[in-house]
Structure formats: C-alpha cells, structure tokens
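Here you get one chain, nothing else, as structure tokens; it is the form predicted alone.
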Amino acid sequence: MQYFLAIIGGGPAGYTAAEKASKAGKDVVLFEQSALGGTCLNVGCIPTKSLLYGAKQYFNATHAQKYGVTAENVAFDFSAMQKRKTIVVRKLVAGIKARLNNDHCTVVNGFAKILPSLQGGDGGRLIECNGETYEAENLMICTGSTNFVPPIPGIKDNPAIWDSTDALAAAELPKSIIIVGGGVIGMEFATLYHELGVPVTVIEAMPTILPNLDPEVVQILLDKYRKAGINILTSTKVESLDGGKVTANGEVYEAEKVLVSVGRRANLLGLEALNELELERGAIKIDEFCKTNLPNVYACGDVTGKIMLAHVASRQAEVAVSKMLNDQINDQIVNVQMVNYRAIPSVVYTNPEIASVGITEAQAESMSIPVEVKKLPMTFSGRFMAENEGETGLCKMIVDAKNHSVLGVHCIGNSCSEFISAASFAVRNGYTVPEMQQVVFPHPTVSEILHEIL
C-alpha cells in the first residue's frame, strides 16, 4: 500500500499533521518510537506544568495569611504529585490516540528509518520500521529534539547529573540542587524546587537569565527570586563537574543533584539516507511552507530549529499539510497561509509568569525601527490587585512610532499566559493603537491591562 503521507515522529507536529491529512481522506502512516505526544506531552510541557501547579498550591497555602487565610500543618506528598502527573499525561495521550482513530490513519510504534529514494523519479519515499517497509508519496520529518549535553569535564557517567527527563521521573525530591542553565526549562525547574522547599542554585553563563526575553521584565523575576532565596549566578561558566560538585568561575558549589539544562538540539537519527538534505545550524532548513530542499519532503517542529515550542510545531504541520493538499490539485482550493514567526506567543511558567509576543525594545533598536514604548504596572488591573497581594508586575507594549501598529507585548504577572493570545492577534494582524482602543475587555480581568496601557 502506498500512503499519501508518511510522518516520522508523533509529537505535536506529527499528530497534528496525521489528523489533518487523514480527515481530508488521505491515507497516512505515523511512526513513533516511544509514546504519542512527543517530548512536550510525555517528558516536557505537560508533566512540568502538572508538578508546577501542585507546587504552586502548596506555596500559596503556606503564604495564604496575606489574604486573611490561616492554614496550619500544610504539607505536600511528592509521590502523589507524581502520580497525578502520570494520570494527566496518560489521559492526554489517550485523547491523541482517539483523534487518530480513523480508517485513513495507521500508527506504527517503533524506530523509523528512511531508506534510499525509489528509482524512477516519482519522488516517493521508503521507510523501514520493525522490519517492514512502507511507501509514501510525501514524507514529513517530525523527529523533534534531544537534550544538549555540553562538553563539560566530569559530566559523563556522573550519577549526580540529571537532565529534564530524569528530574521529571524522580521518585523523590533532591535535598539540594544546582541547575546549570537559566533558560526557560532551568527557571521553571528552579520555581518547582524552590516552592517545595529545596535549596536551589542556578548557574547561567550569559549576563542574565532568560536572555531572549525583554530585559526589564526578566529583571523583575530575577530580583524577586534572589530576594526569595534562590541563588542565581549570571556570567558564570561551569568549568568542571565532580559528582555534585560544580566548579564555575573558579568557585566550587555543591548539591545532591545537578540538573543540566542548556538547550536542545535537532534529532536527525534515522535520516542518514537523505544525504542531500540541507541543514542550517544543525537543523533541517525549510521554506515558508515547511518544505525542505528535497522533493515531497517536509519538516516540522523542533527538528527545524525555528522556535522550539509545541504550538509552533502544530502550526507548521497545519501549513505543511495544507500545502501538500493544494499542490496535489494545482492550488485550486485556497491560498495556504504561512507560519507568522513574528507573532508566536511564548510563556515561562515561573511564579509570576512571563508571557510575550513580537519583538522587544532592544530588537526594534537593532532593526532600526523607531518605536514608542508603553508600559504600566500590572496593578493598574483591579483583578490583578485583588489576587496578587504584594506583587507589582509589568506590561510593556512596543508600538511602531510611524504607523502606530503593535509590534510586541511583554508581561510579567500571574494570568498573563491566559491573555497573551489577545496580544498575539494584535501583532499578527498589525492592529494599530486606535484599533486596539476599540477592543472591549471584560471587567474585572487581568487582560484589561492591554487596554489600560493604551
């Protein structure tokens, strides 16, 4: 049997593509060597957020007195948190299986390897999995990414070293932890362990944590976490590891566990037969429709190295499948929209949360775009004031000084993750300040800050 589409990888990009193509009546085969849902659902976004929510409940209970609530003998059960996390993941994986349960979609569990191209020039592809060979008209590579292991002396075969997958699977909390890397993953784990009472040290080689985000927003989080007792070292390079001892900038720091979280790299295993596949900075190079330089070969998700976020992967998959379907009938359906990378929202699930979309003030300056920067404390929202005692927060809006369009929004304050999509709409569609002023936000909500700031 020849399939319309073969997909390698069952993460957000893979299962989204499989669902979209199969619902269009096209025969699809999806290969996944582990569990449907990929890194995000199984050992990333969802399990992390499940544990973070549990930690937040405990943290809020122990700090409830500022709201007039007294709670005595508050405790947490980490094993119960882990059990709940597992249940959440299983339910969501089951949901994905249900979405792919149709006559046009075949799911194969196993490691898939691409075979040399078919002879005859028809562009078809052969994939081997579990000793069976599958043929497809189109191929989509959604093999994701893996944790990057830096070449630090002492890191190999060190029982004290964790990556994010190890940390999520741990049956018990460490007595103390050093986190190497102050990016998104590192700071979310720092939040989790700190709120559960574990002494935390974060070591970041860059001059600041979360270096890709708005510096003013990040500084608020940095100041709060340092005041709360998290030891955050910036401009500090790890030189060597010896068990739980970390030597950095000539100083030695020690903890029971060392979580190394310094980024991820595209996973290219199984793609060796595509020896002419064009790469860019170690990831698969794609065009605006997620097509590679090879005919009928697409790539979506982390393996493209674009923006390593689950919602980006899903959107890439939607665009790629739409392009495949249109190409088959000579673009007679509708024009396929491209992925708008400048309007991708992102969230850091610290406490408080950070949410952003579009360019920062510094990026605008580097691009020689004259801008007007509007900013307000989140306390201009009544709902925020009512629910965030002692917090100030910040919302920044970057506006084009010439045409007054919204170029970026950057916020710190709890609940900002739930309204950053509204800002994403504005950036995506080029809304101007006068147009934004006409949008009515419900009262009282934290989202009103997007109106107040205008």
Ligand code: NAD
Second form
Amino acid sequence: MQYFLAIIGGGPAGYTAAEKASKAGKDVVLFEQSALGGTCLNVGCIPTKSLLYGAKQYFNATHAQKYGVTAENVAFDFSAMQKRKTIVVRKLVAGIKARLNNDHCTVVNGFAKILPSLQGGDGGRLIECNGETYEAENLMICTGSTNFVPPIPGIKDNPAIWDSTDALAAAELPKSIIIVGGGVIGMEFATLYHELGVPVTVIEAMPTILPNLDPEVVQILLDKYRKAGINILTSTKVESLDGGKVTANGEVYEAEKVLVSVGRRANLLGLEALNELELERGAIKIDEFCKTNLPNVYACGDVTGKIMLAHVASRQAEVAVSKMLNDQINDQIVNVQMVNYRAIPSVVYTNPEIASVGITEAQAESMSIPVEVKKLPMTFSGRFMAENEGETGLCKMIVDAKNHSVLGVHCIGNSCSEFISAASFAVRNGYTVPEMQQVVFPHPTVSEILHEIL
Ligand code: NAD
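Please show me the structure of the same protein in the form predicted together with the named molecule, now that we have looked at it in the form predicted alone.
After this comes the whole thing, all chains and molecules, with the earlier chain placed first.
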C-alpha cells in the first residue's frame, strides 16, 4: 500500500501530524519505537509536572502556617507519587491512541529506518520497520532529541550519574543530589528535590541559571532559592566526576547522585540513508513550512533544533501538514500557515513559576529595536496578594517605542503559566497598549497584572 504520509516518531509533532492528515482523509502510517506521546508525555513534561505537583502539595502543607493553618505530622510517600505519575501518563497515552484511531491512520510499533529512496530520488520514500517495507509520497521526520552527554572525564559508566529519564524512573529519592546544568530541566528537578527535603547543589557554567530568560526575572528565583538553602553555583565549570564526587572550579562537591542536564541533541538515528539531508548545528534544517532540502521530506519538533518545546513541535506539524495538503491542490497557493517563532510562550515550573513570551529587553537591544519597558510587582494583583504570602513576583512588558505594540512579556509568580497565553495573543497579533487597555480581565485574577501594567 502506498501511503500519503509516513511519519517517524509519535511525539507531539508526529501524533499531531498523523491526526491532522488522517482526519483530512489521507492515508498515514506512523512509526513509534516506544510509547506514543514521545519524550514530553512519557519522560518529560507530564511526568515531571505530576511529581512536581505532589511535591508542591507536601511543601505547601509544611509551609501553611503563613496562611493560618497548622498541619502536623505531614508526610509524603514517594512511591505513591511515582504510581500516580505512571497512571497520569498511561491515561494520556491511551488518549493519544484514541485520537489516532481512524480508518486512515496506521500506527506501527517499532524502530523505523529510511531506505535509499526510489528511482530518481523524489518519487516517494521507502521505510523499513519490523522487517516490513512501507512506501509513502511524503515523509515527516519527528524523531525528537536525546539527552546530551558532555565529554566530562568520569561521566561514562558512572553509576552515580542520572539523566532526567533516570531521575523520573527512580523508585527512591536520592539522599542528596548535585545537578549539573541550571537550565530548564535542572531548575525543575532542583525544585522537586528541594521541596521533598533533598539537599540540592546546582552547578551552572554560565554566569546565571536559566541564561536564556530575562535576567531580572531569573534573579528573583535565584535569590529565593539560595535563601531557601539550595546551593546554586554559577560561572562554575565541571572538570571531572568520580562517582558522586564532582570537581568544579578546583573544588570538590559530593552527593549520592549527580543529575546531568546540559541540553538535548537532535536524534538522527535511522535517517542515515538520507545522506543529502541538510543539517544545521546538528539538527535538520527546515524552511518556514518545515520542509527539508529534500523533496517531499518534512521535519518537525526537537529534531529541527528550533525551540525544543512540545507546543512548538505540534504547531510545526500543523503547518507542515497544511502545506502538504495545499501542495496537493495547487503548488502556487501562498496563503498557507507558518510558525510564528516570535510568539512562542514558555514556562519554567519552578516555585514560583516563570512564564514568558516574545523578546526580552536584552534581545530588543541586540536587534536595535527601541523599546519601552513596563514593570510591576505581581502584588498589584489582589488575587496574587491573597494567595502568595511573602512573594512579590514581577511582570515585565516590552513595548515597541515607535508603534506601542507588545513585543514581549516576562513574569515570575504563581500562576503566571496560566495567563501567559493572553500575552501570547497580544504578541502574536501585534496588539498595541491602547488595544490591550480595552480588554477586560476577570477580577480578582492574577491575569489582571497584564492590565495593571499598561
Ligand atoms: P537547557 O539548554 O535549558 O540548559 C542547559 C544548561 O546547562 C544551560 O544553562 C548551560 O549553560 C548549562 N551547561 C551546559 N554545559 C554545562 C557544564 N559542563 N557544566 C555546567 N553547566 C552546563 O537544557 P535542558 O535544561 O537540558 O533542557 C533541554 C530542553 O528541554 C530545552 O530546550 C528545554 O527548553 C526543554 N524543556 C522544557 C521544559 C519546559 O518547557 N518547562 C522543561 C524541561 C525541558
């Protein structure tokens, strides 16, 4: 059977593409070597958030006095938290299976390998999986990314070393932990372990943790975490490892486990036959419609190395499938969607959370865009005051000084992850401050900060 589309990888990019194309009546085959849902659902976003929520319940119970509540003998059961996490993941994987359950979608469980293409190189694509060969008119590569293992002496075959997948699978909490890399993964795990009472040291090579975010926002988290007892070392480079001993900047630090979270790399396994596929910094190079340099070959998600976020992957998949379907009708159609990489929201699930969208003040400066920076503590929201004893938070809005459009919003404070989408609308659609002023926000909500700040 000849498929319209073969997709390798069943993460947010792959399953979104499979659902969209098959619901449009096109025959799709999706290959997944592990569980549907990919890194995000199985060993990333969802299991982390499930455990973080459990940790937050415990932490809040033990810090409830500031709200006039005394809770005695508060305890947690880590294995129960792990069990709940597994159930959450299982239910969501089942949900994806159900979404792909239609006559036009075939899901194959196995490692898929691309075979040398048919005659002429652009007549279709052949894929091998479980000893069977599949042929498709279009190919979409959604193979994701894997944890990067830095070339640090002593890292290989070291039983004390964990990556994020090991940490999520662990049956027991470590007695102490050193986290190498104070990026998103590092700081979310630092939050989890700290809230469950594990001594945490974070070692970050750059002068600050979360180096891609607004420094003023990050400083608030840094100050709070250091005050709470998390040992955060910045501008500190790990030189070597020996079991749980970490030598960095000439000092030795020791813990039972060392979690290494220094970024992820595109996963190109199984694609070897595409020897003319163009790469860029180790990831697949794509155009604005997620097309690669090879005819009828698309790539979406982490494997493109654009922005490694699940919601970027699924948006890329929507765009790629729209392009494919439009190309079917008329290659001249220009009114096809594109991914707007300038309006991608992102959240770091620390406590307090950080959420942002659009450019930072520093990025505006590097792009020579004159901006006005509006700033307000989150305490200007009554709801925030009512529910965040002892916190001040911060909201920053970056506004184009010439046309007054909103270019970026950067916040720290619970629960900014839940209203950053409103800021995304503004950035995506280029709303101006006077336009935003006409939007009514419900009272009392923390989201009102987006109105107060104007
Ligand atoms: P990252 O790029 O966010 O952070 C890695 C950090 O490690 C950087 O701060 C870097 O300076 C530091 N580093 C690199 N080498 C080092 C060394 N030898 N010693 C000390 N520090 C070193 O990568 P990550 O945290 O591994 O996350 C991977 C990807 O997954 C990211 O793209 C991230 O956005 C994504 N992710 C997103 C979420 C979310 O959206 N909430 C959660 C987890 C992961």
